[in-house]
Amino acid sequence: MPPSSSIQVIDSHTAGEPTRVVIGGGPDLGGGPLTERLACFRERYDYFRSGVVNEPRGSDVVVGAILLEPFDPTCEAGVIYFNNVGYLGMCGHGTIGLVRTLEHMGRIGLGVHRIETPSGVVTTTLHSSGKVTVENVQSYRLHEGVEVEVPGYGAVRGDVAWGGNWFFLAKVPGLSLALANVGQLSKCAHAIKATLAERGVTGTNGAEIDHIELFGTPESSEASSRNFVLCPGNAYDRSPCGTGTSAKLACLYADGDLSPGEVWRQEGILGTYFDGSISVADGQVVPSITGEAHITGEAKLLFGEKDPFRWGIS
């Protein structure tokens, strides 16, 4: 990067959980494939990650994406999602801002539209209504049943799950999923996180939970459960989380709960909603989530040569 630099975001939120698309400005990262790309930004431009999500020009919670030219010939873009702390496989949420943003640049209109991500391509749908439609990556359960015991709660029960990211999904008794606990619930996710750790429990080939679903009774007589999920960085998602409801779906589906094409309403711990379904092949779970995301600014960001928190407050 040049000593003295800028580049271009689009900021959206996705039921309350924040996305910000760097359309211009950004690394070359080469024409390779989406998991070549993704080493050679986590092994060269690690620092740039940094400055675009962490303190002072962004927060903890906000999940950047940079906007790629797709090696796949049929998607429309290609991207790579990035938080606080790293890299991320996939993002729900941050799909659907993205299909937004691409929206509000003038890129594409309502309709189907492929989006390469370093887990796979995804197929997304612009509504008429402004809602998106991202059908995920496959999805399923690793483990069924998982019992840790985590210092200050007891005993924990929960599976292992892949929605694109890997999940441990548990209900934890006494703790109540409300908008007031999200330190209390936290807390806990980070301890089971934690203890997974310490035991061994991983996801497939060794990779790491790296996210903590908490679920529990809905507030709302409209959704099906209620959700929180504490992702990488210490980051509680303010909205339903596109991939923990995939991985939920998975896990349902798993235990006979849910039919093909039948919709679960996934609340999340704003209160916000995702709609998701799953269609089925060849055994194979294919989650798709409908939420809806909304821009929320556009701007040019300054990274001056002097400036002592260039890159970021990490």
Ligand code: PYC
Contents of the next structure:
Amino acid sequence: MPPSSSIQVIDSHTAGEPTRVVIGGGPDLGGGPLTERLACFRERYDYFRSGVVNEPRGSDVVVGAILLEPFDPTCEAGVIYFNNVGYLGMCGHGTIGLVRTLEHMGRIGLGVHRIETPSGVVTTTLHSSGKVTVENVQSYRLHEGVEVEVPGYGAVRGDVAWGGNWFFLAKVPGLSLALANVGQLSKCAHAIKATLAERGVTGTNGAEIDHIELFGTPESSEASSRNFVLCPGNAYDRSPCGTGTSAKLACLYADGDLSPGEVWRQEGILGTYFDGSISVADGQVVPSITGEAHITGEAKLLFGEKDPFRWGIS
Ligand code: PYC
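Next up, can you give the form predicted in complex with the ligand of this protein, since the form predicted alone came first?
Full assembly next; the chain just shown is listed first.
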């Protein structure tokens, strides 16, 4: 079945980063495991992804989420995340937004809710404060101290880590992590990403490192660090990035700089923050990220047959 020509969505932002959850009218992806449904989405309905998040209905910054029946019956919901250029295995800010969306819909109350994603099941907690904690998928550092010569920036040294997506984490070379510098920061992060691809630096099984995370000194005395994250479609994350913070926590633990239960406050480029901590069992690091989301709208997206940009500008 093709998706309906009117799609119901609920919009939110988490620490400034938008999430658009498709709650009705989306494509039929079948009832199999989420990895299979993701393959079906990618192969048969990629135009739908573009129509929902890209201009003129969305923008490069919007992360989309399609709400699905879970395959795992212990989960409250299944979800596939997508953006202006493709799909995300997991999304931290998006999961915080999704939990607030499910609450807004009257589907869940306070407490613990399991959510199925293509990267695995995550356990979320909706707190009475309105904050949401996401116990993410296992996260780890794959490579420590990879040095690449980035044209225009010189030698950049960083770690390759998994936090539900692949990240290269480095100190920002010669720029201040100020909102006024996002153009230069994006250019620099883009150059790093291109160099990693050229040098064949990848995640496991040759996976592209599609998120670049740069670190600097926080502005708030209560934060542990400040970051800037460039996402796959070259939009920067307005939030501190849940999967990026998870990757950072895994690196800190590997360096002996973070103990289980200790709180790491990750400030993002807007000055908003996520509180992160880890638990460790059998040497495996499971990060938890706590943040806040706000519902910003409920809408019906229309896709008129004569609209030349029916399925987005991409
Ligand atoms: O919060 O994990 C995240 C995320 C990934 C891309 C944008 N936000």
